[in-house]
Amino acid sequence: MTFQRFLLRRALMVIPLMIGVVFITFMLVRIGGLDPVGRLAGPTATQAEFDSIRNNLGLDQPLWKQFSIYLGNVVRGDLGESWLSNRSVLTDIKERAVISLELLFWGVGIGALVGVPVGLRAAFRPNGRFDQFTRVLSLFGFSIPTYWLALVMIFVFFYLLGWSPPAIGRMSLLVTPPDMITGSYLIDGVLTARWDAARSAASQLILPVICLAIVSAAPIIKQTRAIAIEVLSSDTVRYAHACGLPERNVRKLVLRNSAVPILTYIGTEVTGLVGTMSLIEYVFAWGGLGQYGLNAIISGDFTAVQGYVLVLAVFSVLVFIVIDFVVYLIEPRSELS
């Protein structure tokens, strides 16, 4: 199968998947029990004002008609207007997407750089001291609540030790943000030679990145260890040992045969961490897409929730397409299906 045919098949799969995501999200936010009309009208509103707001929002229409109108708007690139911010949902998402991607890139990147080598080393010496230590460490990362970890790190490193700045966003209030180029204060500070802004942005990144790295590294360690142990017990590796290959060559063989499933798992981990990251963003007042979606859910902003979930679905699809492409580069003989 050619790679062009693979891309075509993935594109054809995306269309019904996106329609399904839009439909499920549309129905869930409407049967969730949150009514934005009461929040918008206020406690002193009359029944006529309630009816007027409901009519303006289109909530007096049957569900099937509301969905058809919303689906048509999505196809045109219109995700609606936030009922609380009175701004376009697409504009809000564009402004916050880079902010979350920056945190996700550093957190998952560091988590993978730590988790994969640690998991491989534990697999090469199973049941040893290092293996037992990493299993306890990964269990700790699995078990600890994300928001609690973030709060403890703020308490220890900011309040007790004074090593980190306060959790008040992406930059100190005493520093003027650099000119907007990419949306990342760290990168924009470097590109514009605003070293004070770059230092402030880097210092604000440390704690949330460490939190996300811990949360991401724990499952990566566990899964890498399990994959490598399975490869070590395969006929290929046993044959390599029987042929008397040096241990270094055997480990390279294990790494190569483990690369595809490890990479696939990391892609799955990236899509799953987007939801977890919303708690970290909320605690650190990060202002990214995760915090935006969480605030929308809490406030009952249906339009913003629908746009947020739709963007996450599109992001997940893109991640898996990229992973499939990288797998094809690593192992061209693999069947793209």
Given for the second form:
Amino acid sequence: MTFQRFLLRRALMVIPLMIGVVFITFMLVRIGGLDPVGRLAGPTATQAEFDSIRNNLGLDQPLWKQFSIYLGNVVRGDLGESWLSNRSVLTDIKERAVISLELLFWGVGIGALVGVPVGLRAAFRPNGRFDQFTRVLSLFGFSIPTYWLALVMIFVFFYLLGWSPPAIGRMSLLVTPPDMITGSYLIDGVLTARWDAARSAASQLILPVICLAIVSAAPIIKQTRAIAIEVLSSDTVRYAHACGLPERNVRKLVLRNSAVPILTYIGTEVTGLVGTMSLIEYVFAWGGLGQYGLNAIISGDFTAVQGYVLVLAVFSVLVFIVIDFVVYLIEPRSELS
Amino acid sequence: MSDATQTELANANPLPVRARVWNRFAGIFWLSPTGAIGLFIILFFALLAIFSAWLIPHDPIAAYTDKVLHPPSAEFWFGTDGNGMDVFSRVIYGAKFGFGIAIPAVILSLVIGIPVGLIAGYRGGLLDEVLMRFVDGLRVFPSIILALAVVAATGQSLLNVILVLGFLDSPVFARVVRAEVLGLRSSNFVESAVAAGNPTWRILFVHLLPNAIQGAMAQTAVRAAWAVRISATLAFLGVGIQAPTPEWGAMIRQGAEYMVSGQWWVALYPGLALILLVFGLNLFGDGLQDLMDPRRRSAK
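The structure above corresponds to the form predicted on its own; please provide the structure of the form predicted together with the partner chain.
What follows is the entire complex, opening with the chain shown before.
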């Protein structure tokens, strides 16, 4: 199958999922107990004011009509305006997406760079001392609440040691942000040769990235180990041993044959890590999409929640497509399906 | 078969019942020492939860307004929080919430997930397809976001948190049971049960259930760990369980602002308790899965 056809098929498969996602979030926020009207109107509002707000937001229409209007707007690329801030949801999300992607990229990247080699090493000697140690360690990593880890790190590295800047977002208040090119302060700072900005951005990034890396490495270690052990007991590897290949070459073979399942796993993990990342953003006042989503959900900002959830769904689907494509590049015999 | 062999077989089980139970228990330690440690941790917290009334030195929600944010001392072992409440008593008391949420939530997941998995696996067809698509659709979202959205939308009470977690986690069990049933569906014992004229419900719950439930049971401890973690996270975000309640996540939320001003004890201790309980459940769950899944055991 050619790549274009693959993309087309994938897109067609995604559409029903997207409509389902939009529908479920739409219903969920409306049939639930949240009522933004009361919050917008304030405690002293009269019934007439209530009604006029309800009318303005379109909430007095029947549900199916609200939904068809919303769906039509989404198709045209209009996610509506936030009811609490009156800003366009799409603009808000666009501005914040890069900020979150940067954090996610570094966190998962470092998590994978640490997790995969550790998992492989544990697999080469199952039940050895290293394996036992990393097994307990990764279970421990599963058990740490992310937000608590973030708080403890802030306490140790900011309050006690003073190595890290205060957790007030992506850049020190004393530094002017660089001109916007990509939206990532670090990259923009480097591109515009604003070294002070790049340095400040990097030092703000360190703690949240380490947090995310720790939390993402734990399941990667576990899964890599399981995958590599399975490959090690495969006929291919037994045959390679029987042929008398040196250990180093056998290991290369194991690595090559584990690459696809490991990559697929990391792809699925990224989706789950968006939740973890949101909590980290929340603690570090990061101002990215994750924090935006959490705040929208907590404060009952219907349009913002709908937009956020939709973007999340699109994101996970994109990740799966990218992973499929990379797998296809590594292993051309695996069909794009 | 000669009579002699038959008597031999009848005598092949010389151990009294109590010794056998003990052997099996010891066998768990031998096969999975880490799982046994996990079990110990869980029992420790269970004892804390059950006997908390006798263990706590102070009322967990009594505010000593003249002793706000006191560091750990002989009187307040873990210090006091921003309201002047004893952190030690609150941490001990918080174990009740861990179990009080996780146990009913997991039971609810089992009660929903197992029948759905049985029916979907046995019947197949459109129902199965729709259910599995729905489950796949749910997987697009991080579980915490999903739980947060549903709890925020449907009402913020402890009961609702339990219901939402139980419901959201039921696909895990449905999936495991379904996979087992798919493998058993065409086996001889099911076919003979059908031929003998058993009604479908009897085939599902009497014949298939005991054979298909093992994988689901192995998952329970890990899912309980998940429930404890997610419920604490919700409380940390201020959703579901509210502030003065001595729940660990809510306590960490209270302590968050003091982390940057040096009063570490408010958030540190509830977090440690939370980690330890979740860690124990995960260790135990990991051992359980090893014991129940021979393939995993041999892979070790």
